[in-house]
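The chain below stands alone and is given in structure tokens; this is the form predicted on its own.
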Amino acid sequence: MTWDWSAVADFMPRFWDGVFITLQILVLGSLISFTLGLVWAIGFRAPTRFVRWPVNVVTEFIRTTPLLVQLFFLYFVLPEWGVQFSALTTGTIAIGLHYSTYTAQVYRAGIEAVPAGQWEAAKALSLPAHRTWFAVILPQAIRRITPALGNYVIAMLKDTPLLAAIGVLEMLQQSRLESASTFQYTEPLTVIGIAFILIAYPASLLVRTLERRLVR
């Protein structure tokens, strides 16, 4: 078997479409997971159990359910209730929602690592709750947890091929479509594997650099 460079050239238009969609999912999914994860984490520390208990139950359910099951539920079940999104939107929401339950635990650990004296000082200054969180606690917590959040971005990247199950044309799905039309599998799949490495490896190096600089 010889390597066919013409097959690689023919695959390039599909490849770049797949890269764009994959990065779009990764960026928007990360924003959802970081934002919603922070909401969950604050909910964990709510003063009333009527907030804490539902937050714990919901996040535990999402975290222990396979992402693929959640994808199918959002894409196939919600339309029966009149809620319907495109495959790309559904996939992005699902992956962001799924990983928000993991980032919530990271936020939780960072918040609990903030010294108790910081909470007491904010209380002594009579700071309102929103200023205590956003001016005192979260800046210290996020500095500690940035590397861990970066690791989940890499994990999210590696899970994007699951979205092909509902028809999202990310990188792996593009390679499958190309292979189905040309009956050449080696070149498209090899290109996709290299692309994942070229995206994930620099990201992992960045995470390690942040860890060395921020966690001291």
Second form
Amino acid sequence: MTWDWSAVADFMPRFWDGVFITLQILVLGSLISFTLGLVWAIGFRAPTRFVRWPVNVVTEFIRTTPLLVQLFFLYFVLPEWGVQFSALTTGTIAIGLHYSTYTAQVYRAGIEAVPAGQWEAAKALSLPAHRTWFAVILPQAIRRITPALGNYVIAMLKDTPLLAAIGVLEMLQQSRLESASTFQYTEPLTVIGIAFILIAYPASLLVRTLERRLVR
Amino acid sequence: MTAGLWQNWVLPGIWITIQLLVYSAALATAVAFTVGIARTHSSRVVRFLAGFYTEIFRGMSALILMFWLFFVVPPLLGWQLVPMWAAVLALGLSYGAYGAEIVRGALNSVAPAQREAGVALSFTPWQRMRLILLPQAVPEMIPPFCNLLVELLKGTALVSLLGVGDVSFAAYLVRLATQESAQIYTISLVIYFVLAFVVTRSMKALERKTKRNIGIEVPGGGLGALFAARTAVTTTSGGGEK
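Given the form predicted on its own, state the structure of the form predicted in complex with the partner chain.
The complete assembly is shown below, putting the previous chain first.
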């Protein structure tokens, strides 16, 4: 068994395509998970338990079941219900939905850390609910949870290879296509493995720095 | 879905998933304690190696590691891993790296005076670890380990991509046979949910037991705390590993 540099060179065009798709999934997936997570988090604090209870059960269910199965669920079941999305769109929605249940917990912790006096002050000024949330509570909550959200973006990065299972052309799928045509498994798989470490490690250092700066 | 599919695929699938969970959890625990304790070692070389291990395996995607062990290791070393063991190795090694951080954090959270007391009694480092530090650190580790175990359970679904006949693989076959995606995938999601529920409940019981062993009473429990218990756990484990 020898390492073949020409196989690495041949893989490069596909590799960069894969990196591009992976980053695209990551950006859109993060946006979905950040917004939907916020919706869940506000749902956790809804005034009536007819909202709180279903939100708790649904997020708990999504969070404790495998992303891979959810991915297949959306990919195979949505068309049956007459909703037709591309594999890339389905995958991005699945990953965003899955991680929204994690970011929801982060938001929850951040919101709970806002002193009760802030809620009371908003009430005393008789601010409407949406002003209380968006002008008083969230600006204070979000600053200190930014690092925790960053950690979930890194976790999401490491879950993007799952999308290869429904044929999304991200990094892993590109390496599988390469192997299928050249019968070289070692080089493409090793290249993407190293690429993941090269992206994830500096990213986690960045999050740690943010953590030191923002959370005191 | 017919009874035949249920008996031939889904039930054995559940059994394989449970086996995978048990084996890889055992490996991950062993790795977590070895690497985690090594990260508090007095020698700088040992600390560096353990730190290097954690960073590599936490930076790597578990699925890619699994593919790598399955496709790259055989030509490299000249022997082929059974898919099941490639999967257990990949899951155990990568979740063990997350676990090592939990072990390290819990060991560091034991009051420094406890360590000093051990030194004053001229305990050997190993005696200090075994008799003073670990008994106090282990109850602290259980809530984050519980989350990690649920993550590991979810991670076992990845093995279906190597063709191991777990719950996810069974779901895939049943879907091919019946063409009823909604039904089989809902069933398999519920199966995972129930398994995760059993895991969190047993870990909660274990936490109460180990805490009681060192004289801390844990309030709560019972049916009302079912959902509250796990969410509280998740927020305290902070933004670290998912």
